[in-house]
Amino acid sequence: MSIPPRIGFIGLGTMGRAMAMNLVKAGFTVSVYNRTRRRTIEFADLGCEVAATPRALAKLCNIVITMVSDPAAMEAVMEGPEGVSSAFAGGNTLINMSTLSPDYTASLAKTCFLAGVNFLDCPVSGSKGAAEDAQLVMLAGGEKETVEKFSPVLKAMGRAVLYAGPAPAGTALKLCVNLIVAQLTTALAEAAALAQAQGIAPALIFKTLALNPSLNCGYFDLKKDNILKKEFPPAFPLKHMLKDARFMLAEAAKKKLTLPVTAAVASLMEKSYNSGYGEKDLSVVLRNLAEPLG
């Protein structure tokens, strides 16, 4: 990148927050915008600057990155007078590492071509502990070449950069990686909740996976005091898991495919999500297994 990377980062929640934390301390020029400005004090206070607007944080940088909750927020921040898009200029560059449909992020890619804006569908693979050690897995859509060459910034926040192919293959990916944290958080749930009703405690489907080198997976890790204490602090919330469900069954409904336990899970979340734990983390789904309400 010959011109230094000016970087606006926009949507500073669970995930975002450390993803720009990360840029700093690599030492990029952060600028940041928030829609609850609170949450911006910490990177006023290490010298960034918070921009009053998402086109006053576009007219400052180069590069600006959106992560943010769905395709809402992401108009909410993308269109209007003071929006992105009215800031865009050709050469700059929009990456989004939000969890979108690919029908939008599709719509967004030709938006950016139109208005010569370089574009990366670049949502991650990863949870809030990986946010903070810098240990998410960018799963990149878009030109070859543009990945390789803001493959820097996206190495501050990540491990690896996945290639997938043109946008909006990382979107369509990361909705197939998501689909088996779903099904794997709810397997843990009902696993458990077997295990408890025939009186056997649910620590020991832990040890066993753990002793099984087929089975001892790292997710499992992740999940275990959530589920073996029932608490649920927000790694992963229950309501940006049902969204992305919602994606996942749309995308198979209009290939005219067909995914019943992915449909079944999509029914047990809305469930939990209903009974108010959507801020939670999705293993809450094991509250409406063990403590099922009505």
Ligand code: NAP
Contents of the next structure:
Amino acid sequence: MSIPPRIGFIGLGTMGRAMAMNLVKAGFTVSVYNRTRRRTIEFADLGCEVAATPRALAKLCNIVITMVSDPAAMEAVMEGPEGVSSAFAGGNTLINMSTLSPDYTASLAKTCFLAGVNFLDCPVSGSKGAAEDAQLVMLAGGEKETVEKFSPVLKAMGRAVLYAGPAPAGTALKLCVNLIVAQLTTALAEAAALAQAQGIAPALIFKTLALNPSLNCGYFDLKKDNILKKEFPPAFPLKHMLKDARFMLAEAAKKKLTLPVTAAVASLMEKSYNSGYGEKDLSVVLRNLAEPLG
Ligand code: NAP
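Now that the form predicted on its own has been shown, please provide the structure of the form predicted in complex with the named molecule.
Next comes the full complex, this chain leading.
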């Protein structure tokens, strides 16, 4: 990075807030934009410039990082007269860290290529706690040299940068990893429901898992309190995992592959979402297990 990086961060939600904070802590010059302006106040207090629009942010910076909800949110910050694309300048860099669809990511990569903008397809593995502790795993797609060049920026937010291949390989890998996360979470919820139905304490499941070295998985620990206390404060909100499950199923269908377990998990998440639980942690599916799936 010969020109000193001036980073513009878009999307200060659960993940983006913590990630942008870690860039500030690492000493980078960071400017921010967020649709809901109140979320920028703590950054302004730290001396970060707050841009009024994504375009104004892109004009200030040579690297733009996006961490927004989904393709619709990405389109809102990228397109139109006030979008990032309208201020794209050759030599600048866009790093998308949101989880989008592979198709949308491929189209972003093409737009950037045509504009002479470097593009990194870099979703993350790890949730709120990992984002806060700069322990995310970066699943990086794009040109290998571009990934290496921007690794210092990525490493300020995470523990490792894993090169996945040309874009949208980062997104493709992210969907595979989230398939496992979605199934593990649902498995915990179903096991707890079955334990309760048989009159045994669900806590015994977690004790067994912890005592068996082959099953002692950090993720189970992360979700233990949610399942046992039946409290679901958002770490990874259900609405985002449902979005990702739809991307998984759409990708599989395109390749004539069936994912029967993922399809069942998606139906359960859909039911939970329709019960009004979209903003809660995805482990909230536990609440819907007593009712038959439609
Ligand atoms: P979040 O808390 O819901 O934050 C979403 C961000 O997107 C907010 O800054 C929001 O702005 C912005 N946004 C949404 N719609 C917008 C629009 N139409 N125009 C402009 N900005 C818009 O989400 P998150 O949990 O940080 O997740 C962000 C991304 O990372 C998602 O793609 C998610 O799948 C992925 N991810 C999440 C986790 C996790 O554990 N949470 C882990 C790995 C990956 P406002 O503040 O104005 O609402």
